[in-house]
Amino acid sequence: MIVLEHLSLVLGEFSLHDVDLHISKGEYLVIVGPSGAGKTVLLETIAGLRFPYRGRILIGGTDASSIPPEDRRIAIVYQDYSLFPHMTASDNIAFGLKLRRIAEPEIRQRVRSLLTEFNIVHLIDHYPSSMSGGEQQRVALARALAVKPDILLLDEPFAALDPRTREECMRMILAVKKSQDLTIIQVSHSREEAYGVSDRVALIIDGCVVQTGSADDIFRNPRSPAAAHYAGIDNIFRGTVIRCEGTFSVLDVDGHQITLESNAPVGSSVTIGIAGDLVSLVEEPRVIVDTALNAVSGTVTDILPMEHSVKIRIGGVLPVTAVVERNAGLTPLPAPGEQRVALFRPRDVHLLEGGE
């Protein structure tokens, strides 16, 4: 459906480098990445609003570089919804239809049915300044879908909504996508959105696509140190392979030996990542039953409570962060200064490609 080939673009401080992406028809692709990574610029380039200095975009097999935005059949919804402030909801929705020289009664009927579909009939004569964020969002979506685009681009569409409205809107978009076989490309900041709506996720960092895959691949299985940082992997270390034992390699990380499932050659320098929630904490090393577990001991240095979990950092030669569920422990949380041992399985130690 859409193929991006070696797409490169510079725009002030934003840039895209050699972006290659294939998006198939009916796919829901969520683009994630830190702010300033060039995600919005990428959407605008796909829409034909910005021009790459290198590479090209194929839409349905044809090179789109000479097709102006008004002829691409690609609609965009921005984070700020960008409703036309001098027009009512129905005029906003009718804007694209009027440009298609559709007869007035048919326009009215289509606007009406979209208002009904999005449950906003009461807003028909309202101006955007009198609507809530969620209402503006619906009008913006209705306006984009009114022109029956092949591709819908969503630029952080849920970011400014409260959690309940966000969920509602996610459900709504999924329903629309299903009923119209739309291809959707969405830029997002949030993991929940990536998990909630995506068929596939692409991670962009500093204008480069560093990884594509399922939400789980991106957030649980990052392949590079940069991806691991973005995914919030708490423990990222560099070490040297000192020996191999079958399918296991043993690393030396600042004097600690860490075992992982890998076939990295002896002597190679590697970066590893361990998710904090796969690290467990025990009081005494003697309770270790499975000797195959990695164990790192140290003193609790700080405790950071979060919504569902608590981050506990163990300081020592090798500082390790563990994420424990708030209500999981039968034992009370450790206090700063107490000794603890962090345990994690070799299979939960991920080898990250490339240097730091």
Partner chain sequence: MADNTRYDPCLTAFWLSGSMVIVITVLALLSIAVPELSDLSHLASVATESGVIEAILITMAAALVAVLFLVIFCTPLAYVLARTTSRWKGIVENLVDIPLVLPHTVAGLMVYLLFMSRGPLGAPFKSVGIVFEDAFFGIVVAMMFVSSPYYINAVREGFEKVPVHLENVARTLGATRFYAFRSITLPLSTRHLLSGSFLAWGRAVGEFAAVVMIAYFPMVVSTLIYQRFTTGGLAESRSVAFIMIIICIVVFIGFRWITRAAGGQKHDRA
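Output block for the form predicted on its own, input the form predicted together with the partner chain:
The next block holds one chain only.
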């Protein structure tokens, strides 16, 4: 449906670099990445609102450089919804249809149908200022879909919504996608949204698409140090392979030996990542007996409570962070200054591509 080939664009000090991306018809692609990575710029380039200096965009097999934005059959909804404040909900929804000089009876029929589909008939004569965030979002989506696009671009559409409303809107957009066979590309900062709606996720960092795959691929199996940092992998270290033992490699990381499942050559310098929730903390170094586990000793330096877990950092020559699930206080948490041993399995040490 959409093919981006070596897409490059310069915008002040920011640039997109050599973006290659294939998006299938009917696919729901979520684009994630840090602020300023180029997610919205990429959406606007697909929509024809910005122009690459190199590369091309194919839409349905046709080079889109000769297709003006209004003829690309693409609709875009921004984070702030961009509703016309002086227009009612029905007038906002009808706006694009009137620009296309659709007959008035068809406009009325299509507006009424969308008001019903999005459960906002009660807003027919309301202005945006009197609507909640969720209501504004539904009106904005109805306006975008009124012109019957083939492709829907969403720029953080759920960012301003409370959790319950966001969940309702995610269900709604999935239902709309299915009923209209839409191809959807959504920009998001939310891991929840990536898991909840996507068929596939693309990670963009500093204007480059660095990884695509399932939400699990992006957040649980990042391929590079930059992707691991974005995914929130708590422990990223660089070390040197000092020996290989069958299917295992042993690294020297600041004087500590760490074993992982890998056949990296001896003498090579590699970067590894260990997710904090795969690290356990014990008081005694029972790994003297259980030699299959990696062990790093240190002193608890800080404890950070989260919604569903607690992050515990032990300091030393090799600082390690463990993420421990909250368990109603059944296991007492260590206090700062106490000694602990961080344990993790070789198979949970993830070899990352690239450099620092």
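Between two forms, the rigid core is defined as the largest C-alpha subset superposing within 1.5 Å. Numbering follows the first chain given and starts at 1. Computed from a prediction, not measured in an experiment: that's the story for all the values here.
After superposing the rigid core, the C-alpha of R100 moves by 2 Å or more between the two forms.
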